[in-house]
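Form predicted on its own, single chain, as structure tokens, below.
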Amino acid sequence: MKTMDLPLDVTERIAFRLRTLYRKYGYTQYKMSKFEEYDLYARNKDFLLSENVITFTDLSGKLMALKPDVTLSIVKNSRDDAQGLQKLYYHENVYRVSKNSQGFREIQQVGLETLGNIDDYCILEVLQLAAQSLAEISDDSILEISHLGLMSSLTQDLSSDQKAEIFRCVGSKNLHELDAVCKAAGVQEETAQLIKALASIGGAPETVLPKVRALLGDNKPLQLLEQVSAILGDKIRIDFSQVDDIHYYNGIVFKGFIRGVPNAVLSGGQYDKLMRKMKRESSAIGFAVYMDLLERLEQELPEYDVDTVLLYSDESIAEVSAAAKALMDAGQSVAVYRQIPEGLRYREAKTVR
């Protein structure tokens, strides 16, 4: 696992990596207000990680909201370009219940998001922005994808409920309660056995994508797996109980895990459904990487936290820069006080002479 030098610096020395990934391929950064009118987070309340929204009304009477996402922001206040190709990436400070605390936190939150006239590769690139991102945090790192058109083409005779009700047994494996969503919503037979048999599959793509072309046949959906599958090799996992909402995401979604962090550090996909909701014409597919989550990585922290303690009482101030210089051009780290602070550690205590 990646290790940093001091516990405070994680979040920021992971974004720095991520920032400079991201411009590597040509994504430009997107800054944006603190603020959003509330009635944006209130129309999308699911599209949240969280419901609770912190809010305010301005001077002009608007009921505002801090931030709790980002990718609402940029698709509200972003171009409409359903011909050209919009690729953003994001440094921004969120305001939401974060799940170290279950209080509301300002968090980091560092992703990236491509809007307009998505193709294969497009979908692609990001995904493959996802995998080093995860690299970028830690060694020991999966990302899991699936594709919902895979589920989606087995449900498309259902309601909207109905789909949803399946989606969600699919999501917590709940493979007895999915029998009964079947049978009550009406789905054949043969149709609640593949459902089944899908959400039940996981695992690297050789063993797994044979058994769902074995399963379903061949299909759009499938051969991008397929391809992307050839491209990632050993950094993903295919998972089709990995399922989102139905109401925003469409085809390609993933979650990103390192090891040492419960939950999933990163998460995204194709979010069409949205666009769409929001009256947009443009496809689009992002993922954001939550850097509150990143605080439960283990650090391999120093010994010590300075080379050198160096003492001073009555010298000069010319003195005590002088000396200080010289421990630094030596190449050591140096603090400078008066006495010793309690618990500081340190390689050794030198005297202004």
Contents of the next structure:
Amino acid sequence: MKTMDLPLDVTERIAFRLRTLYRKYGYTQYKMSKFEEYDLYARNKDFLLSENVITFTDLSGKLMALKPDVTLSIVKNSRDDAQGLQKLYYHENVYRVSKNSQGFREIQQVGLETLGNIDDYCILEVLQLAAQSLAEISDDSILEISHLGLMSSLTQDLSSDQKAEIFRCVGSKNLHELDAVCKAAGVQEETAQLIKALASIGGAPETVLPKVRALLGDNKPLQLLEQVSAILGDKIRIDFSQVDDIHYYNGIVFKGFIRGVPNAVLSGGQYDKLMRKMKRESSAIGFAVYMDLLERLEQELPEYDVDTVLLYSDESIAEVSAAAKALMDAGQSVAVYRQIPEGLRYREAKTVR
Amino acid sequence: MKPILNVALPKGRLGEKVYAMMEKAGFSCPAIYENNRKLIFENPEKGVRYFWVKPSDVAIYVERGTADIGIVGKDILLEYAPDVYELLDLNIGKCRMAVAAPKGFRDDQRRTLRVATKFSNIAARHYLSKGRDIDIIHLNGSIEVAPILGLSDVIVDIVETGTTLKENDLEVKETIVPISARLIANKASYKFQSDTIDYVTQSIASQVEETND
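Other form of same protein, the form predicted in complex with the partner chain, not the form predicted on its own:
Below is the whole assembly, all chains and molecules, this chain first.
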């Protein structure tokens, strides 16, 4: 049976396909069955999508948390091997405030992480898997890639407050305020113009990357972007306004968009800075797919809830059971009732006799 | 088929001004002049759909992707911090966010300052940066009466000409931030329609510059 034919809803089907995809690339599943101490999340709360975490005390009185995120646990629980390489994927429930609702939700999250000695091939592979994950979800998707190295090199002399202000403007493509903010931070006119130019650049790699080369000259991040773009093809966009989470990420960062969903459904990047914060020697790159955002994807409602409604009144239970079994053996789904429930959609109604 | 560009316009003078700019940019929709009760107008030929919404709701429509672009005051962006691109300062609908108080008011530092406002987050951030402890009273309108009736010590509100303040014996004590209308875009829509949205931005930017010259 193909997965298309299974009676799964849209998120279950996508999760199934993504797991199959990651296994194909030799990623092994990471299962989380115990709880982390709240402290792990409190120390890295900027890394989380929302800082609200559900907490409880365990039997020894320690403050524990229901996981709002899987990456932190993977980093904490995997061995720190800067020479080797570990490739892991996960499919877990996380507990956090959903973007579109007040209050906590249980949210399915699928994702993968590569930890260890990250070279250019590892980066390419993760980007390919991100692009293919999007393709599994929809035919109309875009993977947007940025490299934090370029923007950081322009702002390295600034204080973290000044950087935060500049990145806030860059992140919202707010070029009109960027001028004033750069001036207030004492950024040299020439550098300010470069930041502004970089923030406004966005589009297909073949138009964007030559512009960057003209602006900044040859550099490592640019070479990497050129290499991966050549291989990834036409489903990607380059956009340097993607600068979130500068405290955790370095190098390549990316986000995936699906037409019809107003927020990024996939998000990831290389997070060596998080690794250092957690006292790890190795590097890491990974991404997560936010399954809660896919609920709204269009899906066809099945025409019927059930094939046959089987109605009974005073027949013996053996008769009812036999009649239902006969229909099921003929390959139909059968709902047995005394009277037809309101609102049930069915192909035909039968009585036991 | 070209995808439709969904534009959320704020009801009122500002929205009408911006529609005129959109028309000049080549996104006309003559139906908009016909019937004043309808809220949604579409011109499939030009690939555009407009809808009139409450000014403070524009950012919600854009953030959730129902509208691809919209026009919104900087006050709303500062207050609700929606996750959108802020592409352009239109330099129209200019006013300022200010602290106002009854004439002759002096801040008594020994007490918690009571601040009445529609813009709780802006007020909280402003006083946090000054290290002043405040009590925020969130109101939905007629903020000016709060200090007169003793509900609050000061108000944080939008000031355009200052006439309303003057008539209620209030005066501006300090300006928090200047406000004007901004063009915003949904971050996901921008990826899929960046050519159209960039074109609209450029065209409106050049119209804004012309009027400034």
